[in-house]
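Just one chain is shown here, as structure tokens, and it is the form predicted on its own.
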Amino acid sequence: MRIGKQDQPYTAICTSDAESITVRGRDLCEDIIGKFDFSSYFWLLVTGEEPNEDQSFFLNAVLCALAEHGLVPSVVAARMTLAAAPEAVQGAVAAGLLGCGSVVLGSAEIAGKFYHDCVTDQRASGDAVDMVARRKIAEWRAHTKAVPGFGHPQHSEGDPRANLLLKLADERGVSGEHVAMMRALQAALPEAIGRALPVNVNGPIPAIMLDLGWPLAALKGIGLLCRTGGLIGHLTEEAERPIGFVMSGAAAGAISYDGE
């Protein structure tokens, strides 16, 4: 049974013969190896270009700040995940990226796009950024309460992780048409729900990714890429130091049955 498009029988990512393996059109073993670090590698392997310096910067830039922020979800998952089965450590990982979703881990995704949007509208109208900023936010609004990338539970004064990114995308002159659109629509948030809010981690890193030229479809991988590393250093320590059942512990003691 033919399902989906089947006409481009394609793959430009990888290919390999007795001899050698091409990577996106580099020898991997006379190009690559030694030559690239990883976090350059990873923007060739997703757009298929070597990244410049100010993509190189803000790529790990972007990487670090994402990476780890304590027992979030994600890292509870793993954990406890562990605790019951310490055999599979891949099990641990998956537990704790499979729950990466909209509200955790995900956002700079939904940002990204929200983003994007308002900026395809900004073109095709020629209305003022803050013009635009109005409209989509209660384009928004009509369906999904939080606008995406402003506020945080701890940060309530400002993400440190957000101002940094932003300052330093400033300071190199990178910050484009999607920066400028986050922050008409953070100025713009007062007006539509009543009340300021900071922009957190989840508004700069799509903001600068796409103005540097990061493709859209591929913002929640960033997040995937840099949390995948946090988790093996809390499965490292899981392993060293087992707290996933003192969670677990904690879980049942705080939560009440209240059923027939």
Second form
There are 4 protein chains.
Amino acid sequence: MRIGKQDQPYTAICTSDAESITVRGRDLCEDIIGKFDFSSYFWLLVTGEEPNEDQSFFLNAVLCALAEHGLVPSVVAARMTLAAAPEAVQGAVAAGLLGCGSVVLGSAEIAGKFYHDCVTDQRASGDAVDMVARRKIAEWRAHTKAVPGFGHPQHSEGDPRANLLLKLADERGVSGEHVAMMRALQAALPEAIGRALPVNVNGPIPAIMLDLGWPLAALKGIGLLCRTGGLIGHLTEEAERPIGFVMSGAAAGAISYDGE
Amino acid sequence: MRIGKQDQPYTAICTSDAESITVRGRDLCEDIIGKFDFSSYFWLLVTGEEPNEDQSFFLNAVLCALAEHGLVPSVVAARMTLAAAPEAVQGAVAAGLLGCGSVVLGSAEIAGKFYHDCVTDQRASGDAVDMVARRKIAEWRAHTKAVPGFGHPQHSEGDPRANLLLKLADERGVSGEHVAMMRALQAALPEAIGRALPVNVNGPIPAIMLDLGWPLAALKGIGLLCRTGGLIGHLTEEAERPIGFVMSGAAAGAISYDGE
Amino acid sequence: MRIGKQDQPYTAICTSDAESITVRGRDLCEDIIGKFDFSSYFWLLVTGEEPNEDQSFFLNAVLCALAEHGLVPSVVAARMTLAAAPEAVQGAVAAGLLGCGSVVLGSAEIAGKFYHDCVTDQRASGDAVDMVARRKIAEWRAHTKAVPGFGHPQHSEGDPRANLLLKLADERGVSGEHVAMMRALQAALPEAIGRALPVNVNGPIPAIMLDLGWPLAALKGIGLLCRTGGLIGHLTEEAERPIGFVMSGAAAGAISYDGE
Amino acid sequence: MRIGKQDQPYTAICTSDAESITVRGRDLCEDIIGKFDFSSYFWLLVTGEEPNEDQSFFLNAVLCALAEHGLVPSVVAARMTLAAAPEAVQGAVAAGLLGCGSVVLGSAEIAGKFYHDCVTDQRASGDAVDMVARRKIAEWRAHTKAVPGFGHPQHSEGDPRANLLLKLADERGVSGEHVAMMRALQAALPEAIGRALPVNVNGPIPAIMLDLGWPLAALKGIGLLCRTGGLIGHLTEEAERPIGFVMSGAAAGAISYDGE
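Pass me the form predicted in complex with another copy of the chain as well; I've looked at the form predicted on its own already.
Every chain and every other molecule in the complex is listed next, the one we just looked at coming first.
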């Protein structure tokens, strides 16, 4: 990467001429097409580095874990949008992605920033992990109620995706500082909030991906990419078996007018 | 799939309860996470079937071929949008996808519909492939100038991605009726338009994918998914080395005011 | 306007320097702010001309007629999007606008193009208006079932907005060729489709606006502008009295899983 | 408005039956169409109250002041998007709005929140306005450099729109606590930051609108509505005199590849 001021007009991602396309310093046709799976190429695009076997395995695993969870709000919005504007599939995908915000899909990013902050504090202070966890939860709860990565409205006994991802991370030996901190935070919950909570999928995903070297700034991109895949599945079904207007009718029917 | 009228309120994609998530009839945690690569899971989400080895290989190959081609208009729009609204990465991705329309990324879909129509005609008429190709090009050019899948503004001597994908399809024995029709259309071009043209990437992608059984209705979804990956690469770079406002300044500077 | 090829890099809308902003040849501060109502300024922005009194009156009237009709699909999608991504109001507005497509809000544009085509035919052929109407309906129904501008799922006895706008147009003497053609089309319906249908709001709006000189290419912009106003009303309410997740729950609850 | 918990499934904006449409307790056809200008209707939609003459005058004035400022990033993004996806005008408008974020159009909202906070502090403390201004600037600059509402990259000697809006507010006697606080903040700048700065358009707009009773939560909606009008002007021009691809070419041409 060049050293220089922020506004230097450079990109390090891609260039092309009449005969070839160069991506991250590699020839797209010689080195990538037919040799990379798409997730590994996504790792290269985002980080500039080729993933190792574990990085590739877990990026695929978390993309599969988050891509689809039924008729969540973003899917509902996307299918309604396609019903109303079938000429533009890209518009329906965009409408769905616009609902992947801080409340719904942003939790993994928020959790990742919090765990990263806890790990940074632990490295700087040298304090024991469980002490840091207790201290950071107290700080966090001074401004926000829910500690990110724990509890799930539907999977109240534990999110099966979260448990599986942690098991895989332990088995393959990739669990590191961020996973350890996530577990210390979980262990500190009963004292801090009065009850234990299971991890949800937004805990292990950032913890494992940060331990594997995925950039914090690109955590949200994982959810956005795989949800795009889920949305395209739903929009293909919507084109064949439409339910968009049935759903908007049911939504409107649940609300009453109370204007004067 | 259920038989029933179009508006039957059903989805066949996903359901969940407190303990498990079921996708396309499979248990997400037992059967998919850690076992599927993301592209193969995308195939399952869209079609309801698990891909075979060739289907998975070529879906990965075309996703890699289309994900990134430098500072194309949708990437420029997305990076400007992030510069102006850094609080919402999802908005910048959405802005980029909205530029994946009929002119820019829609060509693969348009080509796919045309090749599918040609193959359908050939099956119905029993005419020779090259005769059908000549007839359908004449019909097509009655309303539209460019025959989709041929010629490229930059790669005028041939698009290296297109040539590689065709070579791989031939080597692995997956080239079928749609690839044959695409080649017959290409062979008919000199007589029809007065000159030969090389295939571009939007010819082999739909031809190969249709030969492999990918649904016509989901052709556009391939481009939308992989461009999302490319956009996230660019937006991660934009957050670290911003060029969005430099680019919007250069864009505005290229235009003069000629109002009265 | 300059004469020149399409890609001449000019804009006639706005330029500015350190002291002033010039819009459509007028000084924004001297000539517009405090002197124009916003709708009249919108007319100037789109057409380059200041509206006369009738043009301004009816643009305001149709913007008011179309801005709000309760929890229609685009409003439902926008409110769900704000609930999921409260950090980006612009994203929720965008999600709502993406559902203003060919099926939902595009009818006014489709009707406008059809009426314009009928009027052009009538001018060229010199045939009687009712003869043209019968001929064009027959042509139209060769490819599309519903004749645009007539019938409404809810307002089956007549759309009160449509009737009022026509009454105002007649009273103020602005009804011209397009309104006459719309009425001739309506009169021809019983013979053509076997029953009479009332006009809906998407008939008079394009007919009156085209009679007043509004450009065909900007018809869709009327709906997009005023729906933005309606969306902002709903999103302000959503921020205070949220119903987005209640609606997405009701929508999902209306659908059953029928995967294998 | 109903008293009740947040998630009560009610809306106070609109209801309709076969014969009529009721908006904010008024009959759309009897009371609004042909009687309200669109800006006044927008005030009613957002607040539930009809505007008085000053409220209507200034809402129109600020909508005109903000609608258009040439080829700003959101306009550039929207025109590129239409060039690439001409089938969906709504997508191009959406892409433009997605760039109306915290950096570009959000300043009016940020300034409004800051001025509102200053006025709240002044009311609570009873301290003199200039003392509160000095104190709040010091607090603000502990976390953010630029004080919102002052300075402009292009209009360095003063933003003509800002000066005009303030003059109109003084003349019509609507300047109140928020305008006074904005002026006190401006007066405190030389001591706080070492130099005087002129007000820009994002100072008076929130100050005047808050003094007139416009809700803080809907400040951003003003910019989003009027920019939609500006975008539609540009997109109508783009359809006739395209510059979208010229601009994306110029943008990409300003950037070099520096990957390894």
